[in-house]
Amino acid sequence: MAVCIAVIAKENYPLYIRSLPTQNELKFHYTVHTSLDVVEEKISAVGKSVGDQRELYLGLLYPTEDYKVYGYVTNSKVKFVIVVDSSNTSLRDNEIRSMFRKLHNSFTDVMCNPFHNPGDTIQSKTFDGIVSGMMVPPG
């Protein structure tokens, strides 16, 4: 399971970021932030292809020695990162694919509210259950 989720707005600032274990997360602001670079590349990559026929699901952004950083981008531009361990060799790309559909379907769900203003930080409680569940236990 994924050891830090982030959801980043079309500018480019942080809307969620949650990590395990928590005396980490400078870390994990650090990784999520250089992914940036490679969503971007990859972005308009893809955007010059013929038909712009946009895939959401960046796949694998960057190996490191401790973690795998996975990327995905809605049609509002608003970006997913997960970043997994990389001795959790069992986890495929579909598992990863799911991951990153629930988090998109929750994230609608959070912009659907009508409570919430676009662009502030995401503070919905199902939002977190839900990233809760793809965390990885303490222990």
Given for the second form:
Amino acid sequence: MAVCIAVIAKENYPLYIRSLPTQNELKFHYTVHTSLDVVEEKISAVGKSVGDQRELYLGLLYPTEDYKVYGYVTNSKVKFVIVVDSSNTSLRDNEIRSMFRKLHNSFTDVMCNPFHNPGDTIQSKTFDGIVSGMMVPPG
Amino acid sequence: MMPGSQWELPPELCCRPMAFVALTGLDVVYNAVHRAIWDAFCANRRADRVPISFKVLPGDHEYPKCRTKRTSYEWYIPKGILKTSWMNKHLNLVPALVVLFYELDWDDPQWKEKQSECATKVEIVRTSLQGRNTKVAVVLIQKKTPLPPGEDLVASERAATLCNSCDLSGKSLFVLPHTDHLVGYIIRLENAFYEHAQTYYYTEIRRVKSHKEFLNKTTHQLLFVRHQFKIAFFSELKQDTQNALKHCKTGFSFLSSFPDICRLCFQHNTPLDAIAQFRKHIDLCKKKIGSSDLAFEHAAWMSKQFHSFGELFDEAIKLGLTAIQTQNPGFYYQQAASYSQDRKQLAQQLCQVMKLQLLLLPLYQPFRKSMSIEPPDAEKEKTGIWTLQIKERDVPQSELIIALLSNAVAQFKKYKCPRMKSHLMVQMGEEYYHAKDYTKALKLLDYVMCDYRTERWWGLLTAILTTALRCAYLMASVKDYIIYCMELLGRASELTEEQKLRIEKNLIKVLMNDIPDPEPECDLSSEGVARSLWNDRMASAGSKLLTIEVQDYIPFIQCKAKFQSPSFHVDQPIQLQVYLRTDCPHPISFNKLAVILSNQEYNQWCVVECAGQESMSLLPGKPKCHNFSFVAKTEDVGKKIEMTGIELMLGSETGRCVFLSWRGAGGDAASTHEALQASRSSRRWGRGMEARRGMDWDSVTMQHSTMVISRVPKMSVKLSHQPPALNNEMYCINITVQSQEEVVAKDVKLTAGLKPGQDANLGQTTHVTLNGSTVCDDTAPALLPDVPIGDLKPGERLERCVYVKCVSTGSRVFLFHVAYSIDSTVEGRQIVCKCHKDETVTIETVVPFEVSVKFVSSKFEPLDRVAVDIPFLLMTDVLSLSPWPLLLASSSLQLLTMNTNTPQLQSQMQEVVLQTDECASECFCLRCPLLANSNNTVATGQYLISWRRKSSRANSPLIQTAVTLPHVILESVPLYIHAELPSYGRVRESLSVRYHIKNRTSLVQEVEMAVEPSDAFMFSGLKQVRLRILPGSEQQMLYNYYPLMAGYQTLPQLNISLPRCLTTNTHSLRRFLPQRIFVKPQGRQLDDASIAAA
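What would the structure be for the form predicted in complex with its partner chain, given that what you showed me was the form predicted on its own?
Whole complex next, starting from this chain.
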């Protein structure tokens, strides 16, 4: 289960970021922000070969001592980042993928809301609920 | 030492090392006395007894063989750090001291024999210890209680001889009386043994140390470790834990460049293996923190590990390894820095604890800790820890961290990780802050802040700003302090309302030239310094004026300005609005608002300043609008007026004046994005309603410039003309100007002609003039500027004709610009407005007519060459292409080489009018004289046509169009023949034909002539004749032809040949002769009856 989940706009500013309340929130913000370096690099690498369908899931972005950071980019260049505790070895790649898929679906629902202005931060109870479900229960 | 596959501590590492002393000569199984002695050694080994491990060995025990020592390490390459058995060997196999027990009383009757037996036993032990420095001691077990020293002369004498024979020093000979006080004697012996053992280990250490100078760093990395470890171990055996620890650490620090394996992996270009190896190493070491009091040691060690690996990695890259973004040395430096930070934190915590301990020492018993090296006593251990802790306090932690971070920054910069770089720079800044180097801290933080601002990571920006504000406070940097306060109060700040209130209060204090309250989480000692700095700032007589460029921040006051319209007529007042809004929790007041415009003369109209005590204030979240208006100067017509800046003054002269300055029309680092979001927002549908209730801040758009444009002219300009224009004609364009002004239009000027900015060639091929009576020449300009017309009264009308001569065809744009000035009043101010009315027209120019020319023979047959001195015809056709009727006034030929064949050359075209597509033809009979030069191509001359439009006035000038006639190819004919015959014949009526044959050469020509018979004619005359013609003379031949049939009839063929001139044949001569003749039917006598019948 994730310790931090973030949605980043096309222009790389955060649309949604939530981390375990028990931990240093700022640290996760930095972790997500720095991971964008890798995301950008991966996106630009794909852009060079035009035509082939891009895989949305970017995989493990980079491992730190304590966390693993995974990335996912939608076709509209909105990025999802999931941070997982390094000690959590039970999580498989497939599970991470399915988390991203769930997140993407929920994000799509948010975008479909006619009252939501794309580019604004996400304020949705449903989305919150989905994210909560993917986070480690605090404590 | 390291069991490669698994990490299990060997038993040697787990036990407490003690000096090893071997006892020989004791028969513990069968001898009760010996048993008792052994028991006394073994039993009750409490902590108060010296740490010795005893072992009973037979007298002839074989000790491990000592290998021959190498004299040089030069060729020696170590296979590992330490042999696995080494520790065991020194713990259990190689004694520090071998004690030989021997039962011998001083007064033994067989002293001599016994003495030599003892010496033999000692010798045996010595032999088996060959090469080792192990000490040997002898203990004599005696039954009698010894006399006090010095009293027993026999004893001292015998002891001396025994020592001599055994080659022992006096200190190594002991006496153990087997009496009641055995345990007491044993303890004394033990202590003596312990001393010997210490000496032994000391010499061992010296020995190991002596190897050091033979080592070199390249191949003997491992030996350094080995030696350090050995020294450490011997020290430990010696119970010198301080030294042991020291050497252990040095060993480890050597070991930390251990990753020999890693280095080798890198060398073999298998970085992944190296990384995996390192990871394994780290995972093993990570959890082994050891003593919690010395946890910082572990952190430091970990940091060192990462640092070294980073360096190894970097080194490998320099040697050609390629690293990638996600796997570069930067990560290791970063982690090293992170461990250093942990170390610092731990050290700080522990040092605080230590202070407490120092105070509470009598109350608290020292705690026990588990170290692999068990210390001899808690007291010593405690002092050891304290020493280390005190030493730790002196470590320049921040410096180490910053060095590591900057290493990492350099790496991440290289591997395209700008955000990681920024993050590390923030950490560096924070570390400088901790190290109290605020200037450097601010420099770094300022540098990266902007990245976070442009990427809109407000949470991170707020955190950085908070640190920066602390720095600014602690160094009492007024300007920085205000800037950070402003941004922390702004909308991008994620501080709580409470924190914002506090900051605003501080900001207001600074504006009043007061000292702000300290920032939370600043340490107390720094606060004192800061306070005195602030006091100095307040007291200083320096300028209290500050200007802050806020555009690139997200300040708590937002400003947007706009001109009401993108353009204003000069007779309208220019209006502009400045919108202000504040995001801070409390209302804020300001004293002055000024807009700075590109033309500074207008600035005076765009200032609002508070009068007296009353200051203007902004309510949180409530936009406020200030309107300004001014009248533009007439000189500025056609110019742009731009806002170059907006200034808002906070504070007052009594305290501090802070000018917030925006460039252009305001806005800040976040406003562009906000405006974009607002424009996309679905709320815009409801905006109409919102706008009525109040202003929607986000939808206020900035308009930073406006054009001053001339007053709207009230003047009509009409053009009348008949397009298209004809090439070269004086095309007349009639302009009607009528004033609709209410007052007199003064100084009316007309500019007419080719509109500038078209193809440059058009300027040379277009000529404009006002004079239509003559055809203008090439000096006439393409554009007539500023033709004065005079004044126009209201309603007055004026006409002018402009003539345009276009020398080339194509379309042109003509401009008719009527400028005038008029007096006007704007907001009570008299201004002279310049107005102008433009009219443009596109006119096509076409050729008026097409002229075609051809040469024909007198028989009207087309000629491709012209025979010299023989008449021919020139035919011209003028085809009108003009949509308007053309008047061809006259035409003429200007001949160069030709002569006319007719005495008076007269044009057949006189005042001919050609409609569209009509054609006017002329025919001229010409003759080419014999030319002196041999050139056979000659120019003919020109055909001139004078013309004008039919519709133009009678006195309008005629246009001369010259058409160059084509060249002709000449040919000379040796013999010219022409026939003289009537224009028609009649059946059965004789007609006479006279042939003139002329010799054109300078030779006598012989001519053969024959007339062929014909069905249509009978004839009389010479049928065949041969004659000679003198040069230049002519022969005539007369024939009478008698036509037999009516209609066009072919004349009898004349065959002529020149036997002397073969180039001329019948055919070339025949072309001069008529071929046919029209023969009328036989005439009937006309009578009245036949006329009546007709």
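Everything quoted here is computed from the prediction, not taken from an experiment. Positions refer to the first chain, counted from 1. For clarity, a rigid core is taken as the largest C-alpha set superposing within 1.5 Å between two forms.
Positional change of residue 23 between these two forms reaches 2 Å or more at the C-alpha, relative to the superposed core.
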